[in-house]
Structure formats: C-alpha cells, structure tokens
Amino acid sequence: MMNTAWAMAWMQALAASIEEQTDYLTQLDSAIGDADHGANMRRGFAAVLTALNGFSAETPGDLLIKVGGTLISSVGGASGPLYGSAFRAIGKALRQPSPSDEQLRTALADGLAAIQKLGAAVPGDKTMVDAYAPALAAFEEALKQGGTAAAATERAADAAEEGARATASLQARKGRASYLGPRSVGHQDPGATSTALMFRALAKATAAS
C-alpha cells in the first residue's frame, strides 16, 4: 500500500543510496560538471532524513512536499531546485492517504513536468530528463498493461539505468557541460545517474509497500 510509511521508506532508501553512491556521483560530475553533485545530494538528504525525523504527514504527499522544500533550502548548485521541484509537484499530486496507481503515475508525470519548466531540459540535452522520460514511459507502458505499482517501478528503475548510462554517448545541450561542447561526449551524466537511483529506491519502497 502506497501510504505514509511507503514515502518514507522511498525516502529512505534514496537518502542510503546517495550515501552510498557519493563518491561516484562526484567522480561521474568531475569530469564534466563542478565536482560537487555527489556532496550536494549527500548534504540535500541528510538534511532531508533530519527534516523528517519526527514530521508528521497526513499523506504521502505531505511527506514529499516536506521533502521536496528541505531539498531547495539545503541544495546548491542546480540540482536543489530541479529535485525539491519535482518532489514537490509528486507531493501535490499524492494528498490522498493511500494513493492509487493512477495517481502516482500522475505524480511522477507532474515531477517531470516541474523539471522541465525549471531546467527547460528535452531528451538528447544529456540531463536527469534523458533518465527520468524513459523511467516515466516505461512505468506508464506497465501499468497499460495490467502490471502492479511495484512491477511498473521496477521496470521504471530499469529504463532510468539505462538511459543514464545512454547519456554517455551524447552531447551536453545544457548546464556546465554543455561548455566542453564534443569534450562531453563518453561521460555518463551525474544528474541522470542520480534519477535513475530516485528510481531504484522507489522500486525498493513500492516492492516492499
């Protein structure tokens, strides 16, 4: 059941996940970014956990809204904005106790929606958008299909991966990579790398929900 607790478990595993995967987000950013997207989602969702910590959320969207405002008050750079922006339009779209699959497709649709109003980004401009589109195709195809919640998100998590791992072989049309021009090409994209862990962790938390 998509609820309260399901939030937070997806919060929680997002926020291990970053932890865990820091060093490689800064590694995957040093080669075309400012270095730092490892550090600021690591401080964005250890301020995110300590926000939580004791929040009391009538819905998950409640939850989400917490999350997604925590992240825009402690994240620089890009990154704080385009996800405390998404989190918040999932939030806005999940004030039900227990929301439906539907629902939630709507919500992810609204997430990306708010990203790319922020970041005015398409697929091919090799951002979080080139994980985030096929993750939310594929979601959308499962459900079509009859799939559960948790086999949509799995297979959501899948096309995340493997769209982050397709930025590699494109030309930056936007943010600091975009100034290295053809340099970019053969350098997966740090943003889309961290979209496709959103995703994994929300596979995790629905699978377990």
Given for the second form:
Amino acid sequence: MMNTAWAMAWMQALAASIEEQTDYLTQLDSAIGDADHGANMRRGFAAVLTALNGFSAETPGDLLIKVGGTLISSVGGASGPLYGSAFRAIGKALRQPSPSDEQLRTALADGLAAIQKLGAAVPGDKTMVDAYAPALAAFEEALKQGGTAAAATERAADAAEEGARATASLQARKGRASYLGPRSVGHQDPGATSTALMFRALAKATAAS
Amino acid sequence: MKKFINSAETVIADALLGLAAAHAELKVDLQQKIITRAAGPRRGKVGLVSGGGSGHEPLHGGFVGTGMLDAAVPGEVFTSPVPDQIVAATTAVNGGAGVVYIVKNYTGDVMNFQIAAELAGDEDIQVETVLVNDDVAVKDSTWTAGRRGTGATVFVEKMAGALAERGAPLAEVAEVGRKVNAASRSFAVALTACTTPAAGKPGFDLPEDEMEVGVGIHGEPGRRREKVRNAKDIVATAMEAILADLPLTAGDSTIVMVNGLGGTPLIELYVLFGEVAATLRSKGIGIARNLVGNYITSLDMAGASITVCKADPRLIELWDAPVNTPGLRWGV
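Show the form predicted together with its partner chain, please, because up to now only the form predicted alone has appeared in this conversation.
So here's everything in the complex, that chain up top.
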C-alpha cells in the first residue's frame, strides 16, 4: 500500500543510494560540469532525513512536499530547485492516505512537468528529463498492460537507468555542460543518473509496500 | 589536494568567520550565510543583492560596502545560494525602495534567484533582476544555456551600486545595470584546472603544453583545448572574439579589466594587460579606466579573463564614484 510509510521508505532508500553514489555522481559532474552534483545531493538528502525525523505526515503527499521544500532550501545549484519542485509537485498529487496506482501516475507526470517548466528542457537535451521521461512512459505502459504499481515502478527504474546511460551519446543543450558543445558527448549526464537513482529507490519502496 | 581548510564541509562557514573578523564594516550572518553592510539599510535607497557560488572571491562578499553591494549571498563552492538565503538578504537590505538582484547567467543561479524574487514579491518587496551574460566564448543560441555571466558582473555591481548610492529609483538602477552588461564582453583562458575542496582533485587533466580556451568561472573545461601560445597570441584570440561582438570604433572609450582566475601572478596579468592596451591602441580605442588583479576568480585556477566595457562619460562617472569595499576601494 502506498501510504506515508511507503513515501518514507522511498526517501530513505533514495538517501541511502545518494550517499553510496556520491563520488560517482561527482565524478560524472567533473567531466562536464563543476564536480559538485554528488556533494549537493548528499547535502540535500541529509537535510531531508533530518527534516523527516519526527515529522508527522497525514499522507504521503504531505511528506513529499516537505522533502521538496527541504531540497529547495538546502541544495542550491540547479538540482535543488529542479528536484525540489519535482517532489513538491509529486507530493501535491498524493495527498490521500493511500493513493491509487493512477494517482501515482498523475503525480509522476506532474513531477516531470514541474522539472520541464522550471528548466525548459526537452528530451535529448542531456538532462534529468532524459531519464525521467522514459521512466514515466514505461510506468504508464506497464499500468496500461494491467501491471501492479510494483511492477510498473520496476519498469520505470529500468527505463530511467537506460535513459541515463543513453545520455552519454548526446550533446548537452541545457545546464553547464552545454558550454562544452561537442565535448560534452561521451559523458553520462549526472542529473539523469541521480534521476535513475530516484526511480530505483521508488521501485524498491513500492515492491516492499 | 593541499589547501588551507579545516574540512571541505566547513569551508564556507570558516571563510565567513574570517571575513567577519577582518572587516568590522561588514555584518556576517553565519546562520543565514549572508553578508551585509554593518550600518544596515538606508531608508529610500535601492538595495543591491548579488550572489552565486563561493570560490570566486573577492566576488561577491568582497564587494559589499558603500558604493557597491548591500548584500552578498554565497552558496557552497561553485553552487548557487538557496532561495531562503536570498530572501533573508533581500529583507535585510530593503530600505523601502526595492531591491535589485544581480545574477550571473548560470542555470542554478537563475532558478534560485527567480524563486527568491517570487517569495520576496509575496512579502511586498519590489525586485528587479539584472542578468549578466557577457561571455563571448559561448555562442548565444538555443544550443546552450546562453552566455555565461563572468567579468562584467564586477562592472555591473560597481556602476549600479554607484547609482543606487545616489538615491536613484529602482527602475533606473536596474536599467544602468542592464546597460553596463550590454556594453561589456569577456573572454577567458585557463592554463590549469582548479580543485574544489569537495572533489579533492583537479576538475580535469590538462597537459603541461596545453590550455583551455573560452572557460567560465567554475573550473569546467572550456570551448576547446589548444597548445599553449605566448601572451600576445592568446590576447589576440581573446580580443578578436570580444571585438567581433562589441562594436567599437576609433575614438571610443573603454573600461578594461584583466582578471586573474586565482592562480595567476600579477606579473602575468600585467603582461596580458600590456597586450590588450596595445591591441586597443592600434585601433584608436582608448582605455579610460582599468582593473588588473584578482576580482572574480575560480579558486586556484591558473588563467585570466579579459573584460571590455564600452564606456560613455556617464558610465565613467559612475565608475569613478567613491567605493569602499574589501575588494574595491577608491575616492573615500
């Protein structure tokens, strides 16, 4: 059941994988950015865990809105506002004690819309969107075929990882990597990579719920 | 990595502590991470707030004071500040006449200041934003995030700051800031990568005989990599890019900055300035005022940027106005 415990488990799984992958994210960012994505995400999710400690949420949405606000207030850079707005949008669509699969679909779609509204990125720009958009499409397809939320989030996580890997062959058109022009080709996008971590954590939490 | 730090996590807080200890005329709020003038806001004066990632010192904290900024908002190293900080600075400097944000065109800076402007608006503080995007190494097209904001930031902060000090209204202060940005172009070259405390090693490997051409201020690689050439040739490349984009004709006047990126000695910056001056002189273009030194840096990066601003008498007068900050001081 997707309830507040599920949302909490999602955030704990995500915080743990960010912690584990901090150096990897920073290494990806030093190739085409400014080498701070891992440190920024770790700082943000450490703040999230602190903020959620003792925070009583009535719905998973309330908890995720708190996560979004905490990320905006603690991360900085582009990833703070982007992830922060995404989780706020996801949270606003999940203000039921235990949302349905369809409500999760709407929430994930709202999250992508928030990222695209703020960052103005489209698929192919070599950003978070290149992991998020295929993940959402895979999630929707799996639900349409009658899959459970657990199966659909699993498919979404696979698609996000594939999308993140595929950013390596793209030339960046948004964010700091865009200044490198053709030299950005051959490097996997750090933002798309952390987005894949977000979907993998979602799949883990949903399978266990 | 060898650095004078206590830990990568506490670099910003420790540096702010030192800044506060060194400059009694500044007020450093360690909780909110904002730097303001100790005297506080002046009723009826437009407030100037600028900020961005740390690692560019003296920008921006070193430019807080009479005739320049009212507040600086430092983020983590090379990471923009968060909206909460910016709103705290906005509230702290609000003298009732509105606040101008001076924002360098980097995705994170733009987003965080945009969110802050909306939040400040909710508190009935009028905000105008001046976006700095002077870097001609970046093609201004749909294929990038647009030109980066670099050296012209110092010019915008100085001249808009002078106008605000005289009590000019919000729209006029913002307008002169935009005018200075529109009249300025920059180009930078790096000889080494820099090392962020969090990463612990240089951002990229650069062979001894190569340089990065067209870099920004975040230790990221530039537009292309070339063999190192002599100063005259490097200046020729930079000035060609600047002059191709900034219409200057014989008889025009300029303000020029040759800026070190943190790891370049002054002797080399003077070599570069000599070449810049010779280039402009050969075209009959004058240099009315200049700055040579470290003003907007990239940690320990060896490298330099050249900024040229086409200056009219009004801009020169604003440039000459008294300024009293840790990083820039004259006329007082």
